[in-house]
Structure formats: structure tokens, C-alpha cells
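So this first bit is one chain, no partners, the form predicted alone, shown in C-alpha cells.
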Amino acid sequence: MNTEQQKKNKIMSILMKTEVSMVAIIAIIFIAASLGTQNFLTAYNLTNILKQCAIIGIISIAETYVIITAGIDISCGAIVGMSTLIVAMSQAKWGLSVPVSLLLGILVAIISGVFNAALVYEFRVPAFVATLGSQTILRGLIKVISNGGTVAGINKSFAGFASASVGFIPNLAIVWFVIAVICFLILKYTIFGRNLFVLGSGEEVAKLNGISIRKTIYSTYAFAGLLYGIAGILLCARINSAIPTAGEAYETNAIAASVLGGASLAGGCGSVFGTVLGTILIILIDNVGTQFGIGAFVMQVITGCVIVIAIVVDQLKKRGKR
């Protein structure tokens, strides 16, 4: 009887496992999408999927590890629109090459990181208020070095590689994966993700085991820019351009897959592999409902429902765990 009623414990902690039961949705969603819709199922909407599942996986993963220090990050999508549009304004404006423009938009990204980290970290600014004002800053310069118009005039063979694909799986994709794969490498094996997990916790739990708060939280926004300027240059080739709007409500979707795939908005728990399944499951609500003719209105309702229960599971989780 004892070890029947272990089996059943096994077997039910199996099953409650965040990323079990997000495979399971995803596969009811798409199993009943393909049945239910003729285009699903066609080569160009499952490509198109994985597209939009790139640029917002990536940002996704640099939000899940800023929230595991219990931090927020609102400033992601407007620090991805200012990397794209450096990235437009030196190819198209200032005649500047590739991978010149390519660092460059890095570098605005990973410095937008730097003073959010400072805000957090040097004046006691919460995470949350720091980064909304960076965005609005953010937001502000982009409408200023942009006139307010569209950046056209991109390098054709940029914007080439955005289209192209290896096989069936397109170029944004491959890149995504293999930045998914090293982000759950670090955050696993490294020190630096132990103690993302351990600052998440608490700053006294973070003191008490030697780790330095300063470092790690300037390490952690600091790759979180440079994500968001990896994102903003496949955003930047996808598009075959800038615009004044780009990333706007990506913040959104980020911290929605984020929360979807496990992460805790008090800090201390979240996972890479739970992120990405979090932004499929995003990404694929909105094509379904786009397929079954649902207006764009009433996914963006259909979408914020998602996003409260998955914060409301969250904090259920904690009142379960004290």
C-alpha cells in the first residue's frame, strides 16, 4: 500500500510540474487548432510561429532571469526598440557597416541595461519603477532620433538572413534555440546562476553566502541588455526596418512567458526551459485566435486572462509553500 500511495505521489508531483502541464496544453491547443482550422497546419503559419517566438523567447529568457533575483524588467521592449533602431540608423543613416551597426545596437542595449542596474542597485529605486522610467525615457529618444518616422534603407543581405532558413526551421528560430541552450546552461551550471537563485531568495540569504548583491546585480541587467539587443537586431532584420513603435507591449508577453513557464514574481525560482514553453504558449493563443477569426480586441482580453491566472497560480504557490 506504501509503495502504491508513493507511485501516486510520484506520479501527481510528475503531473504539477509547471513544464509538464504547459506541454500539455500546448499539444491540446495545437491538437485542436490543426482539427479545427484548415491553415494551421501549412508550412508557412508553423514558420511564422516560430518567428514570432524568437524575438519575444529571447527577450522572455532575459526577463525570467531578471525575475529571479526578484526583479522586474518593464524597459525590455523599449530597449529592444532602441537597439533596432541603431541598428537601422547606422546602416541606412550613417553608412556604417554590419557588424559595426551590430555591435553598436548591442552596446545601446547593454548600456540601457547598466543604468537600470544602477537605478536598482546604487539608489534603492524598486525594480519596477526604475525600469518603467527607463522605458519612457527610452521611448522618448526614439521618437527624437527618429524624427518620429520609419528607418528604411536596410542592408539587403541583413534582412536576407531574417527570411532564410535552414530546412524547415528559419534562421530567428535556430538563433533563439541555441541562445535557449546557453542561457539553461548558465543558469544551471555556472556560479552566476546559482546566485541569481540565491539573491532571489533574499539580500540577507545572498550576504550571509558571500555573494556579492553589487556584481550580481549588474551582471544580471547587464545581460539581460545584452539579450534585448540580440532581439532588437533580429527584430530590426525581420522587419527591413525601424519604427518608432518597435517592442512596444513586448514587456508584456516577456514577463506573461516568464510567469507561464514557472518564474516567481517574488524571486528565487523560474527555469529557461519553462520560459520557452511559456512564449510558445503565448505565441500560439494568438495565432490560434487568429485562425478561428477571434478580433484582435478580444485576444488582447483573452491574452491579459492568461496572465492574471498565471500570477494568481503563482501566488497560490506560495501561500502552499509557507
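Okay, that was the form predicted alone. Show me the form predicted in complex with a further copy of the same chain next.
One chain, no partners, no other molecules: that is all that follows.
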């Protein structure tokens, strides 16, 4: 094969990537909204979009990690909600300092992740059921702890963090970016990251290649828990309270963002960058819908269509029709 050919191959293989379709679709929507509406391309609105992406973006990255191992995490929203609640309770009810409240929030989230891992690893409960179970348990606990009510009285400066920006970039988005970069690097540069892909290719493969399934599963779910914890903290700051419904139904968006970004529920593939793009697409659709003044009902139809089309475009490009 000559170098000309190789170059061509390389370009082709880049174009084949899911991320490219995603960028293209996002760009189309972006351009359409910029030209078609007055206020889309304003600093306020763009800051806005970034801010809205952050929390769901972080959760989606964690979900991507789990999905790469051929798992799935239905409990992400509930863990986020639990972390939000603990942070709020610590600050507002238990009189703890902000740093301690954050630590507690993260701790609880990590413990929830470890609980998931224990179900999946020790008892071989399929990830879907394990995390469905812990979702239900956590949602119940949240209500038991909060007695079903709103927890207000969050520390002002802590809550202020969520609305502040550095220049045009909202703090929330900065946290998201930093986490995305770190997670990207972990996936690319560490043995842990590689092991996720091997595990996602099959437990037998992982085991016989000397990879500790136990360690990998625990690390994955615990790490996801850590990210959910951070997301929970940010959510607490953003909504300036904890409500029992916090984080509800986030799992759908998180899974959708991962899959839009190229992850496969069969395991073994997924990328942080793709997931970031998937998150942006999901948030963008909503924003653009409002900008165009489209009613909520019709908007829901359109959202469904865009998600489907995004995947269809990618699949057609990759493999053509069957």
C-alpha cells in the first residue's frame, strides 16, 4: 500500500467516526438557529447553553464509562439526587461547613456506586436490574431522609458558584470541561481506561488476559459514583436547594448522550468526546426549539426525530443499509 492510499484510508477512517456526524448535525442546527432566529447567537444564550450542558454532561460521561464495560447505569439520576440531598441537608439542616457537605455528597455517591458494583460483581445481578433496584431504593431513601420536602437554605456563596462565570464561560461548564478532559485522558492513557474496553469485549476475555474483573467493575462504578457526586453538588448549587425529584429521569438523557456519541450498549465502544457532543445536541435542540418559538408538544416530536436522525445518519454512513 502506498502512502497516498494510506493517507486516504486515514482520512476515510476519521470521517467514519461518529463524532464527525455529530459535529455536522450540531453545526447544521447551530447555523440554522443563528440565521433563523434573532437571539440565538448572543453571548447570553451561548453561555446559557453551556451552563445547561454541564450537569447532564458530567453524568453522561460517567454513564459512558459504565456502558463501555457493557454495563448500564439506571441509577445515575437517583445517585445525583441523593448527593444533592446530602449536600443540602448538611448545609441547611445539619449545620456542617460547605467543604464537609461536599465531601459527604461525594462520599454517598461513591458508596452508591460501590453498592451497584457489589451487586453486579459479587452477586452477578445484571447491571440493568442492579441499578434499577438501587435507583428505586435511593429514591425511597431520599424521600425518607427529606421527608418528601424541599430542603432550602443552601449556603449563598456556594449557590453563587453555579451562576457565576469566568468571562463568557460559566463555572459549571468549566467543571464539565475539566472533567471531560480528565476522563478523556484516563480512557486514552491509563490501564484502567483500556481495561474498560477489554471488559466490555467480554468477561472471559478480561479474565484470561489477567485483568481483574473485580477491580475493574468496582473502579468503574465507584468512579461513576464520584462523577455523579460532583454532578449532584453542582445541581444543588444550581437549583439552590434539594428537591426529592432532583435528577429524576436523567438516566434517559445520559444514556442517549452516550449512544449518540458512539457508545454501544453491547459494550466495548464509546468516547468522551462523542458523549460531550451528544450532550450538546440534546441541550441544543431544546434551546433552539424555544428560540424558534415551537410549542412544547411539537418540540417533543421534533426532539425524538432529531435523535433518531442523528443515529440514522451515522449508521448509514458507516455501513449503508442492510
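Just so it is clear, the model here is predicted, and its values are computed rather than measured. Rigid core here is just the name for the largest C-alpha set that superposes within 1.5 Å across the two forms. Positions refer to the first chain, counted from 1.
Superposition on the rigid core between the two forms places the CA atom of residue 301 2 Å or more away from its counterpart. When the rigid core is held fixed, the Cα atom of residue 311 travels 2 angstroms or more between the two forms. Core-superposed comparison between the two forms: the Cα of residue 43 travels 2 Å or more.
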